[in-house]
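Shown here is one chain on its own, the form predicted on its own, set out as structure tokens.
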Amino acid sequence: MRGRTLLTEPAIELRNLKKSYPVGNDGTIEVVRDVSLRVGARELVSLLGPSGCGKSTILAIVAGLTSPTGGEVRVNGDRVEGPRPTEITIVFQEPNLLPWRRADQNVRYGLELRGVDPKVMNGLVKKYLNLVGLQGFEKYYPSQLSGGMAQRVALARALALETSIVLLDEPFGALDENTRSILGDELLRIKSFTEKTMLFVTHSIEEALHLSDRVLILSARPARVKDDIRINLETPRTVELRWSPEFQEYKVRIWQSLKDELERDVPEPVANR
């Protein structure tokens, strides 16, 4: 199968978004500016580009954490004044686990907040520990996890929640390139059984190509959108596919638009006085 199949309307709607944040008494530093852009419903958009240059900020304003300085935000065609919790879910690059909870017990505990009857809950909590590998591991502690299996558990209580959009800033980012790509199948298995919309933060080319069905490349600080490239490649990406004259034309494209925007970002050097 080539590509995947996806709706038109847009999930999440990015118009013109600034964020500037005060620097010292009357300064300000320019994070975002007039960044505008569409993923639509069950697509998984990937954003790159330098370190510090907006990823992270841009994902907190849709998640509603945070108030852009100018221009909007909309989902499911809602302008976003402050946190959906419905709708609206995020995964962090560390689990964030309650070292006291057990696995199940830490899936448990947003659908707790939402006051979900006990029975419907346990249903939840045993449905997505299933869907992310983790049976027979629900009532370990996550002193006793690996990262990989920790970040599954963050994954499990996000999905529980049963919302459609899902952010995810960095999830894999601190685990070992092999458990990254396991995680990463993983999730494209997650959200072919889900359905859900995601926007996923990543440093990493070859994991944007891997997982999106777009990559939306950033510039330097203050982001905006450089290029918004389409993957048509073949699902599911297998290892084979990363070899391929066709991955290998995606993976320079992108560094080529990136490469551009890491050396714009170095600092000059300072003259020796």
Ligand SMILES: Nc1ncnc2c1ncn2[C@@H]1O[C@H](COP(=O)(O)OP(=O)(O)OP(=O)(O)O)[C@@H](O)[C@H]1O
Second form
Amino acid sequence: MRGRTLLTEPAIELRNLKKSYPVGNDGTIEVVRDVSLRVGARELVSLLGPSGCGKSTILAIVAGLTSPTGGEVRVNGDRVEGPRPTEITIVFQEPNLLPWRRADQNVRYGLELRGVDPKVMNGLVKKYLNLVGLQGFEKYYPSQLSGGMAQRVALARALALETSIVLLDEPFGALDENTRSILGDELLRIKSFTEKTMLFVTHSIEEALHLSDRVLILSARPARVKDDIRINLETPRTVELRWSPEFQEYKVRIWQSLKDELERDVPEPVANR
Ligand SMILES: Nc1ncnc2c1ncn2[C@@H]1O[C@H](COP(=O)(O)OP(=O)(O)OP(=O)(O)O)[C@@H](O)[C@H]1O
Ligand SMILES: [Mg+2]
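Alright, leaving the form predicted on its own aside, put up the form predicted in complex with the named molecule.
Next comes the full complex, this chain leading.
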């Protein structure tokens, strides 16, 4: 069992978060209604919810890439007012590699932007490409990599920044189930000795249960936290465990909570009067 002592300060805290976007000339769409949640240091928490409910919006707000219309986000106790690149990094569903740069040069990219000393940079690039299992492929261009390998490069590029918080927005969503499962194991292995806090968006109940300390179910848009389920299963979550009755019980419980939200009608954007 992983020890989960919450430090006094959660790594991520959302307090009554609200977000509406303007639509057209005079409309608005309410995306996040009232989301409060805490992620403790070194926890991995998954967000599960219907497509379009506001998961990516929540991650973008936590990363300081967009601002909320109400409430606040705190990271390591400080209010987030804009991007915090030394504390938070984000991994997206698409690897978004620069096609003219080799794998190692893609991992270097974020470090170059940050002005890291070239010798330190070389060490970080090597370390994180090795950690994601890409030794030998450093000089490959993105067009020469498989989808899973490209996503490993994207993961290495994010991890090389050595932030304490990593946000992952369906990072393995475009991969086949087997590759996804293997990358999930690798993510947990890396997490176990890098002590990172992770907020992980997924559509897969199986993946959420494989990886998470807690699974948060979000309602259909506008997002609210409908359920906060602590996963009291041994780690690592081996294939045997994932076939066990207790794992299946969690699956059913999560599906029942999620199903209502998948079926719920969502409000249309409204025109302001
Ligand atoms: N910049 C924007 N302007 C207007 N509306 C937006 C903007 N970004 C997102 N939205 C709307 O907010 C809602 C939530 O989008 P978001 O991308 O957060 O959903 P999601 O839960 O990540 O969905 P998915 O699971 O499909 O990735 C959608 O209705 C979307 O149209
Ligand atoms: Mg999304």
